[in-house]
Partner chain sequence: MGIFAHQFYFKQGLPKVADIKKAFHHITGLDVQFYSIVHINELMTDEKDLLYHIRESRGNVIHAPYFSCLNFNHVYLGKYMHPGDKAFYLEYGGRKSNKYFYHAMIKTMLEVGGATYTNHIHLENETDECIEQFLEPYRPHTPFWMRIRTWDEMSDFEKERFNQ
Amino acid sequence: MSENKLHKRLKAFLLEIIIRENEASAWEHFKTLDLDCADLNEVILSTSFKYEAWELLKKKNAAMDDFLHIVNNVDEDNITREAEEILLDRFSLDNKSLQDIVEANKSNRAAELLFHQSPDNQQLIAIMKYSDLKDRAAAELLKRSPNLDELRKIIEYSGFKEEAWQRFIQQNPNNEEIINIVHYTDLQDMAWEYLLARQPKKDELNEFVHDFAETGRKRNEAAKYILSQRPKVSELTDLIQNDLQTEEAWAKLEKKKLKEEDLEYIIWRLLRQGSNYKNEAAALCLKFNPTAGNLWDIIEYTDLKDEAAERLVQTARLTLYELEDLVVASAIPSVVKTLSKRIKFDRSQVDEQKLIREIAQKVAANPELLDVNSWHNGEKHSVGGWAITLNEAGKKVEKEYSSEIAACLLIPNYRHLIFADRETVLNELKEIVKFDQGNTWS
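In the form predicted alone, the structure of this chain alone:
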């Protein structure tokens, strides 16, 4: 391998260590090599040795592009300001380079130079947006028959708002362009009234409801307008999900006759995305004809688990695995009865209250026998594991089917303890013992 190739490979190796690990010894070694500006730029951009590398770069015969790279990419004001001074003092810069400096450093000096070099419209906008020469740039742009987007920028960034607005509406903007004025400028009230006078479609106001612009402007006003225009189920649902005019929107939604696609949308927006109205929405869906999938969503995302479980048992052909999931979520009598019948389990073999008291007494005598993280762990068990261990019929169900099924059939009214944390389990078992025997334990 030639000496030149070896040198390049060594530099690359050390540079990788410096960038990845900020290794000081690697940086010290790296400095002893024949470094070019690109090497130093990498260190400045990506490591904590940026200040030393910057001092080294300044001593080299760096090109304009090297300093522009610093200005455009380094997140360190002291370095980028100094790079700007070098660029403006040493080089004759074209408009694009000056625009980059204005945008990166909010540089008034670069903006002044750019202003005197016949900037195009986009460069004037950059001067308006990023420097103190806003009104000078806006006045120049207004002389050039600006288009609607350029007029919006003048309204947004300069003091020529009224003049730009009058010229804006003279160009017959569409509603989306007017909405942008509402979202992004100080003329939001004027633009909003102008928009309403044009009687926009409800769909055009969705951006306000969902706040895609993330400005939070005119959201309530948009919601009121949508409510006045015979809103669809999806529009009412969106208002509720976004906490806009929720009482009126909910009142209108309750009066709707919902179709299957409406239920799907309501469940997606209000249940799966966690609306404050999720329980009310679930109750509303249950009044119609929810699919099995809808019912499972109600079980997963709301407090109406028992109601949905009852409907599932009545209307759906459930597999054994679905019944297993269902009994974990809701141990209402019909679910327990259906599961018991499916696996031919005689629940008369179980005295649930006696079994839970026996479990509580065992754990009371020795809390170390409780392992909430395992069904069975040697002599230790979870609450569900203890129920199975203390009941022969439960052992058979566990062996043939699963621990979940066995435990939930044995102690359905205490299934919440099967998956609870240790403190919760111990506290509730303590209460069972105190109630049953009138003594305490720790």
Second form
Amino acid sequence: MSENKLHKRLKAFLLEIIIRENEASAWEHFKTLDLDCADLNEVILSTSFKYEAWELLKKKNAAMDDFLHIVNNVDEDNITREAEEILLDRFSLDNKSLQDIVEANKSNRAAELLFHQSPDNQQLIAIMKYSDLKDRAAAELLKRSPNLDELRKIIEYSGFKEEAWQRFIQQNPNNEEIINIVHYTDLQDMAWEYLLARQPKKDELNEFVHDFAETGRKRNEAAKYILSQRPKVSELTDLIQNDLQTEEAWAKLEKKKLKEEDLEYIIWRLLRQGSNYKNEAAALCLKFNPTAGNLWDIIEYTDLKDEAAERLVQTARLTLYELEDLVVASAIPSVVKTLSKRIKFDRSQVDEQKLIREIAQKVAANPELLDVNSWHNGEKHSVGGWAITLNEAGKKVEKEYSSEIAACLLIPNYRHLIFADRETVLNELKEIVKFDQGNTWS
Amino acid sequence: MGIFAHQFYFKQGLPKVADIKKAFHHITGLDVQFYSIVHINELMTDEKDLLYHIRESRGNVIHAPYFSCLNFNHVYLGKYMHPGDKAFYLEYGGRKSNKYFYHAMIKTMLEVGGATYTNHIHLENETDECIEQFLEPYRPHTPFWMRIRTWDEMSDFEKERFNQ
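With the form predicted alone done, generate the form predicted in complex with its partner chain in the same format.
Let us now look at the entire complex, which starts with that chain.
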């Protein structure tokens, strides 16, 4: 390998180490090599040795593009300002380069130079947006018959708002263009009134409801407008999900006769994506004809697990895995009965109260015997694990099927303790022992 | 089936391979093997943390480090990390549907101090404080995690559930 190639590879390896690991000794070694401007630019751009590299670069005969690269890409004000000064002092810059400096450094000096070099409309907009020469650039742009988008920029960035607005509406903008004025300029109120006077379609206002522009503007006003225009189920659902005029929206939604696609939409938006009205929405869906999928969603996402489980177990032919999921979510009598029948388990042989008292007494006497995170862990068990351990029939069910099925069939009324945290379990088991000691058990 | 990916964040830095193996064995009763391109040069890698392996394997997509156990599909260490030295993806290409190993690896990472955060949130260059507000609490007593337990103690019915 030639010495030149080896030198290049060494530089590349050291640069890799400097960039990835900010390794000071690698940087010290790197500096001793014959560095060009591109090498130093990499260090300035990507490492904490940028200040030292910048000082080295200044001593080299760097080209205009090297300094432009720094202005456009380095995130360090002191360096980019100094690079800008060098560029403006030493080089004759074209409009594109000056525009880049204006945009990157918000430079008034570069803007002034650009303004006197016949800037195009986009460059005038850059001057308006990034420098203090806003009104001069706007006045120049207004002389050039600006289009709707350019007028919006004048409204947004300059003091010629009223004049630009008048010119804007003379050009017959569509509703989307007016909405952009609402979103992005100080004339939001004037533009909103103008928009409403044109009686927009409801779906044109969707972006206010969803706040696509992320400005938060006119959301409640848009919600009120939608509510006044015979809103559809999906529109009411969107208002509720976005916390807009929720009481009125919910009152209207409750009066709707819901179809299958409405239920799907409500469940997707208010249950799966989350809402303060998720339980109310689940109750509403249960009044109609929810599918099995809808019912599973109600079980997963709301507090109406028992109601949905009851409906599911009555109406659907469930697999054993589904029945297991169901009993884990809601061990109501009908689910327990169906599951027991499916696996031919005779629940009459189980004395649930006796079993839970026995567990409570064991754990109360020695809380170390409780491990809520494992069914069985040596001598320790969860509440469900203890129920299985203390019941021979339960052990058989666990061996053939699962701990979940066995535990939920043994102590369905204490299902909540099977999957509860340690503190909750201990507190409730202590209460059971206390109750037991008061001799009030039957 | 597609590729599953689960993102983890370790506030105290990434765990050592030896700690992962120990926690995995405690949860499943099985041994997990770890394969990394670093094995080419080093015999002892267990005391290195995962970050070391991810860094060494960067740019070597076909040599992404992975975990292996019995005849389950491998679980890979993803190359994407946000933030750079405290997070990684566990990836699982579900050609077979048995997800026991994948979920057991996720549980293992949670047990050794990892936290998971929602996949669609990209937190590049964010501070610890910012990331912490997105972390999901690990609740090992809940039904999903209670299903991941010692392989040999599970019934055929329970094992088959991971094929559903």
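The term rigid core refers to the maximal set of C-alpha atoms that superpose within 1.5 Å between the two forms. Residue numbers count along the first chain shown, from 1. As the structure is a computational prediction, the values presented were derived from the model and not from experiment.
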So with the core overlaid, does the Cα of residue 20 end up 2 Å or more away between these two forms? no
